[in-house]
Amino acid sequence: MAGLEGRTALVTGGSRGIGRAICLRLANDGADVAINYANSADAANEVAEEVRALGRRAEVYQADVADRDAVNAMCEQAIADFGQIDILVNNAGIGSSGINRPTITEATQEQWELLIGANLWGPINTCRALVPHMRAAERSDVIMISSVASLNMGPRMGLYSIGKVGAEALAFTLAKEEREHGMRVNIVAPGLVDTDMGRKLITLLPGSDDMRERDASSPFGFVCTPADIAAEVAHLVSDDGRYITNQRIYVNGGGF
């Protein structure tokens, strides 16, 4: 799938995992990419070099998406660098496994603020900063990377689920508000994905800690990969997805 030539995407959390795969897939399909990262400059720069090797432009931007001022500065600089941003992928997030999956009442204030900051305030901040600018584009897209956790509401997943449900509410509302401006807004909700976050999560769940041992019990005989998520993002923002908005698409092999 190609056809993203002339378009520019800003991908939050683009230095590794799902974000990295999205950056590379969009670049492969013709888009230039603004790569956001929180901590790993080296990893972000490696992704940028891979994007450039595909013949596309890439720039990297450090910002904690929970920090509104940092997000505003990042978006202003990205607009100055690229001229027009017309794809926003809200991918940055922190899973419950990152704080060892506390219950709702056990979680500290700092843990609440960390997960709600990354998973909900992050998308709010980027949308507030970029959506008014994106209205000027002939075609624009916002993609929210959510999770099946927004549906499952599993125990010890509450802090993560609450953030993702809020981000989905943001996306569904934005889809209705911005359709008149030619903007499509959709949600991609993965299940277990073979990433650092996914590998940490399975160490805290019943069953094998080896992702490859989980392939046999997964739909179609393999655990979802970052490339599978990136492929759906690429479809939604392409011309093939031009009549799709206000949708939540689960990429989990049909299992919950």
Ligand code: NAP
Given for the second form:
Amino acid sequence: MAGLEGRTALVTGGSRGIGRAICLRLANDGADVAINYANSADAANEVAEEVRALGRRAEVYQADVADRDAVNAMCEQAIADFGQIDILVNNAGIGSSGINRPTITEATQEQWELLIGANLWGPINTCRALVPHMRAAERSDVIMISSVASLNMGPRMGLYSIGKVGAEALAFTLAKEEREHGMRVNIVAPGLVDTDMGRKLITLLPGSDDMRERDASSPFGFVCTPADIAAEVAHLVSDDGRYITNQRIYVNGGGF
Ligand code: NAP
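Next up, can you give the form predicted in complex with the ligand of this protein, since the form predicted alone came first?
After this comes the whole thing, all chains and molecules, with the earlier chain placed first.
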């Protein structure tokens, strides 16, 4: 699906996993890419090299999305570098497995701040920094990478679920507020995906710790890949997705 020539995407958490796949897919489809990361500078630079090998421009920006000042500085620099950002993908996130899945009452203040910081304040910070700028584009897109956790509300997933539900509320509200400016705002909600986060999660769940052993019991015989999520993002931001806004698409093989 080509057609993103002349457009520029800022992808948070573009260094690994789903974010990396989104950077590569959007570049493959013609977009230039601003790649955000928190800690993995080498991985982010490798993604940038892969984007450049596809003939597109890539720049790398370190910023903790939970830090409003850092996000503002990143967005200002990206706009200065590229002239325009017209696709924002809020992908950066920390899984409940990253904090060993405490219950609501067990979780420490630090754990609450870490998960809500990355998963909810992150999208709030990027949207506040970029949405006013993005209105200038004839067509612009905000994509929120959520999770089936926003529907399931499972035990020991609360800090994560609360962040994702809040980010979805942000998306659904922005979709209505910004439609008059040509902005499409949609949510892509994966189930289990084969990434570092997914691999950590399955060690804490019943069943095998080996992703390949989970293929057989997954919908269609395989665990979802980052490329499957990236393909849906690419569709939504493409011309083929021009009449789709205010939607949440589950990419989970229909398995809840
Ligand atoms: P991952 O493999 O753990 O990668 C996480 C990415 O987010 C990395 O690029 C990381 O940057 C970045 N990141 C984390 N905290 C950040 C922060 N505070 N500021 C900036 N960047 C930050 O995770 P993933 O599986 O690709 O997940 C991507 C998104 O999909 C997340 O929003 C996650 O909640 C969602 N999701 C994942 C699954 C799954 O099963 N994997 C299922 C449903 C939803 P560094 O590399 O610099 O650390």
